[in-house]
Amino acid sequence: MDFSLSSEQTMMVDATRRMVAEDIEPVLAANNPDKPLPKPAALAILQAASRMGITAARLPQAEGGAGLSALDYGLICEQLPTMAAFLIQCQETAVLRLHYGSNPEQRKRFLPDLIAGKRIATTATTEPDGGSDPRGTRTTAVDQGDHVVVNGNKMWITNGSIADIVNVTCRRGGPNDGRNLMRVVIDRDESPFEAREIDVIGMRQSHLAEMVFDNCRVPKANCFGESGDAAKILTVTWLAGRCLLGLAAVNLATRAFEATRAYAGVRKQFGTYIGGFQLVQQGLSDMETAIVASRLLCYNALSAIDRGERANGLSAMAKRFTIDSCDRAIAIGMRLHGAMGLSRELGIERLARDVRMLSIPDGTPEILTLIHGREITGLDAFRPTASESKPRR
């Protein structure tokens, strides 16, 4: 068991860091840190990511992607500023979801511009009453000639306010049990819809939106996959997504740790550097331990996905532990900075706000606990059925 990076992985990580320094950080710094990025700035980041091949990181090379493993993609995502990671991961996941189940004509029509970063994509699944239960989707798609008419509301959609292409999870009437979930791809140019920004405490440069589809007419040629495959596609892509969110938290906690370690070497109290105090060293030790443990849990889950193993429990465990641990690590860093930790000038408080934004997407801590518990016991705590499997012993 070798925990060191290969030479290829090291080169990939170094190239990502250079891209961040040269192409992403200047864009973020040039815009208001407390307002969502203008769409041209978001496109500039996506186009930089496209040159690195990570707008279609996990797509096979034969289909125009980079063909990266889940672990290699995670190594890249860990280096990205969290706002950019949100933007790029949303685009990459949408590309992957559009690829699965699409026909050649659909792929040719939608994917090239998304991979090139010329247009922005997102997936709209979460609803006001169904965030943790995609099978409870109420948004409907009703056949009407050579179109389907989409009606419903979506909430907390990353990139929703600036998206050109939206992969919408809908249903076609009947019992709301998930078997009739379908995917409809809405091109904003041909099927307009409403979207508004949602003001939140962290990730202030990113875009979270409410989307309203009111008799939105969409060509039937934009219906993807087979009816009933939407839940499966969402679940498969969520597994890696949870780990990628965890690694975004690792990025934030690492920045807090590095700032705190540097501060402990220059700040004096009682005539000596605070880095020499036992409790300050304990705090730094706790921070680094949380970071390393979180990173390895995420890497382990991503490696299991690459091996084709069932990673439902591993990915749920990785995200839940990582976000909580990195949240605590950043809080320790704030305390060790004393009053400076509360200042907006220093930026530690921004890391604290941003890490809180990672707890909810792709499964709340409570839902992840139940997913992990189901993997342990074989019993479903939130959707018991008559055909439930026997308890594991």
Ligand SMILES: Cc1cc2nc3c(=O)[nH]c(=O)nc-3n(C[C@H](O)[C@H](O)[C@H](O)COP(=O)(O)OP(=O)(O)OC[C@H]3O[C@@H](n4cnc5c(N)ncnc54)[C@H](O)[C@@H]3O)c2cc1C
Given for the second form:
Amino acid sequence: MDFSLSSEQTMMVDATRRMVAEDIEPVLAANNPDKPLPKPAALAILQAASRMGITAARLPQAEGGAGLSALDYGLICEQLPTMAAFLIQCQETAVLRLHYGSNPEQRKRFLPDLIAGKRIATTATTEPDGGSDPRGTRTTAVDQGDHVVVNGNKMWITNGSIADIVNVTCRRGGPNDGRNLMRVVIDRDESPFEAREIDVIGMRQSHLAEMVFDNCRVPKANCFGESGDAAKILTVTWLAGRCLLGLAAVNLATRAFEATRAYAGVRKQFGTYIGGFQLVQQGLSDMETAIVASRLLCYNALSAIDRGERANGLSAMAKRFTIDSCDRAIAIGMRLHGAMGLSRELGIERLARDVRMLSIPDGTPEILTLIHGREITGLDAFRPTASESKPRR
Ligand SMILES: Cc1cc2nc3c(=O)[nH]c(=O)nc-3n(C[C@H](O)[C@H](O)[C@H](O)COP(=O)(O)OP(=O)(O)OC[C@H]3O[C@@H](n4cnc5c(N)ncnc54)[C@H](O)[C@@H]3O)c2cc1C
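Got the form predicted on its own; any chance of the form predicted together with the ligand too?
Now the full complex is given, and it begins with the chain already shown.
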């Protein structure tokens, strides 16, 4: 077992850091840190990501992607500022979801512009009344000649306000067993809809939106995959998604750790550097331990996904542990900065706000605990009547 990066992986990480310094940080710095990025700025970041091949990182090369493993993509995402990681991951995951089970005509129509970063895509599943339980989806898609008519509201959708293409999870009637969920891909130019930005505590340069589909007429040619496959596609892509969010938290905690280590080496109290106090060293030790343990859990789950293993428990474990540990590590870093940790001058408080945003998407800590618990016991605690719920022996 070798825990070191290969030379190719080291080159990839270095190239990503260069792209962040040259193409992403200047865009973020040129815009208001408290307001969602204007769409042209978001497109500029996606186009830089496209030049590196990471708007379609895991798509096979034959389909115009980079054909990267989930682990290599994770190594890249770990280097990205959180806002950019969210933007790029939302696009890349939408590209993968549009690719799975679609026909060649659909892929040709939608994927090239998304891969090139010319248009923005997102996936809209969550609704005002349905988050952790996507089977409760109420948005409907009803046949009407050569169109389907979509009605419903979506909530907390990343990039929802600036998206050109939205992969909407809709319901086709029937029981709430997940098998009646279908994917309708809405192109905003041909099927307009309303979206409004939601104001939140962290990642304030990101976009989070409520979307309203009011008798939105969509060509039937935009119904993707087999009717009823929406839940399956979402579940498959959530596995790596959890670890990618975990690695975004590792990025934030690492920045807090580096700032705290530097501060402990210059700040003096009682006539000596605070880094010399045993309790400050304990805080730094706790922070670094959280970062290393989190990183390894995420890499471990991504490697399992690459080996084709069922990584449901591993990815749930990785995300829950990582977000919680990195959140606590950042809180320690804030504390070790004294009052400076609370001021907006150093930006440590921003890391604390941003990490909170990562805990909810792709599974809340409670849901992830229950997913992991189901893997351990074979018993489903959130759907106790599910037929797959059998005790493990
Ligand atoms: C930054 C961000 C980005 C997002 N991006 C997207 C996106 O692009 N597309 C999209 O579709 N959605 C997106 N979401 C929505 C996200 O997926 C949901 O918010 C999430 O699934 C939780 O749903 P909810 O907010 O409705 O909370 P609820 O499901 O209402 O949960 C409320 C509380 O109850 C707990 N709970 C629920 N069920 C159980 C149970 N069985 N046992 C124990 N506790 C339980 C939860 O853990 C939580 O603490 C995003 C959210 C955020 C914050």
